[in-house]
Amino acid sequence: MGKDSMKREELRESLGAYLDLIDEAEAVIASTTYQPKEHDLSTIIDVLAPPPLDLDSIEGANLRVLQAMVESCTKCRLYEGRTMTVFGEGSVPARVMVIGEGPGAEEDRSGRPFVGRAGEYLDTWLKSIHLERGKGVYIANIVKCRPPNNRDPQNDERAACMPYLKRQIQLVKPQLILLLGRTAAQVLLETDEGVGALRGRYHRYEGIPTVVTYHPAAVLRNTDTLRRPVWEDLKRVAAFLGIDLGRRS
C-alpha cells in the first residue's frame, strides 16, 4: 500500500470511530441499543486527503487530473521545445468553447491561450456578440504545446494531443463550439474542406453544434477581405445562443 492509501485508510479509520462515538453517546443519551452503522465517507475523504492522480487513464479524468496529464505529457516532440504546456481556461460548463490551431509564443510563455495580438482581437470578437472571456466562454487548442515557428501541428502532434481535447470538450460541456481556421476545423470535423467552404452553416461536433470561422491571426493580416464573414459566423454564434445583438452589453 503506498503512502496516499495509507494515509486515505488512517483517516477513513480515524473518522469512522468518531462517528462510532457520536452515534453510542446518542443511543445512551436516548436509552437505546447501540447499533453500529456503515457510514459512507468516500466523499469527505476526497476532500481532505485527495486519490492520487492517475497519469495514465484520460476516460474518466477531470479537469484537474487531465491538466496534470498535460503538463506531464512527452507523447510527441512538441514537448522538446516547449515553455509552457497550454491546457486552456474559462468557464466550465461554458456557453462556447473557442477553439485554435496551438499555442504561438505569447502563450508557450504565459502558458495561457490567446493571450498575444491574436488573442486581443479575439477579445473583440467575443464583446461584438456580448460574451466575455470567462464568463460563459472557455478557449483551447488542438495541441496544448508549441509548434516550431509557429508552423501548422504535423498529423501525429494533432493525434497526440486529440484524447487531451475530447475528454476536455466533454467537461467543459459547451453549448455551441467555435472553430477557428482551418487546422482545427479540419482536425476536429474530420473534412479536408478549408475554411471558406466550412463556415456559413452549423456542423455538429459529438452533437454540439459546431460554427467554423477565420482564425485572429488571418483576419487581421487580411481584414478587408475575412472581417464581414467572420461577423456573419458570429452572429450565427449568437442567433444560436439567443443573444439579442440590440441590446447594449
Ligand code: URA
The other form holds:
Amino acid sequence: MGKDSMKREELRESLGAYLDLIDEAEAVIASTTYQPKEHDLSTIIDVLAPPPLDLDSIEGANLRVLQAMVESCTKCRLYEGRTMTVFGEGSVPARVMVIGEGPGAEEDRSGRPFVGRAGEYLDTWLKSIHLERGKGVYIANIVKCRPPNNRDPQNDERAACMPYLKRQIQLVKPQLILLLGRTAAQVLLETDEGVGALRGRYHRYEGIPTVVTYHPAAVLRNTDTLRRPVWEDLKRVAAFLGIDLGRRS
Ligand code: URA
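Following the display of the form predicted alone, present the structure of the form predicted together with the named molecule.
What follows is the whole complex; the chain from before opens it.
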C-alpha cells in the first residue's frame, strides 16, 4: 500500500473510532455533519487526505480527479479545438442535475457551463421554480469540449465523453435529472425519439428520475410554441422536488 493510501486508511480508522466514542447525535468535522451511527467517511477522508491522482481509473475517481482527467482528455477530436474544457459545476449532492449538449463559444472561453444567452435563459427557468445554480443545482453537458461551429456532437464524441458524465452523475447524486434538448435526451436515455415524444413523463437514468425538456437555445428561437411545454416540464420538476409554486398556472 502506498503512503497516501496508508494515510487514508489510518484516518478512516481514527475517525471511525472517534465517531464511535463520542456520545452525540452528530459531529461536525471539516464543515460536514456526521451521524455517528450512519457515518460514511469517504467524503471527509477525500477532503482531509485527497486520494492520489489515478488518471486511468474513471470508476474510482472523485470529482477532483475526474475533472483533472477531463482537462487532459484527448479521447476524441474535440480536444483539438478547445480553449477550455467545461467540466460542469454546482451543488453536490444536488437536488437537480441539469444536462445540456455541449459548450458553446462563451463556455469554451470561460470553462463554465451555460454562461451564454441560453444559460441566462436557463437561469430564469430555474428561478421560476425557486431554484438557482449552485444552490441545489448542478449543471453539466454531454460533451465537455466545444464542437466546432456549435455543430451537434457526433456519435463517437458522445461515446468518448459518456464515461465521464456517468461517473459525474454517480458523484453528484442528484435527486432528479433534467435533460435539455434532443442530444442530451437521446444519449442518456439511449433512444432515437425526439423531445416532443419524450417530454411530459418521468424517465429513469440508472434509477434516477429524469425529465426531458427543450433546450433553452431552441426555446429562444421558437418561444411562442415551446415556452408553454417547458413550463409544464418545469412544474413536473418542482412537483417531484416538493417545491411549492403557489397558485401560478
Ligand atoms: N448549450 C449547451 O448545451 N451547453 C452549454 O453549456 C451551453 C450552451
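Rigid core: the largest C-alpha set superposing within 1.5 Å between the two forms. None of the values given here were measured: they were computed from a predicted structure. Numbering follows the first chain given and starts at 1.
Engineer: After superposing the rigid core, is the C-alpha displacement of residue 13 2 Å or more between the two forms?
Structural biologist: Yes, because once the rigid core is superposed, the C-alpha of residue 13 moves 2 Å or more between the two forms.
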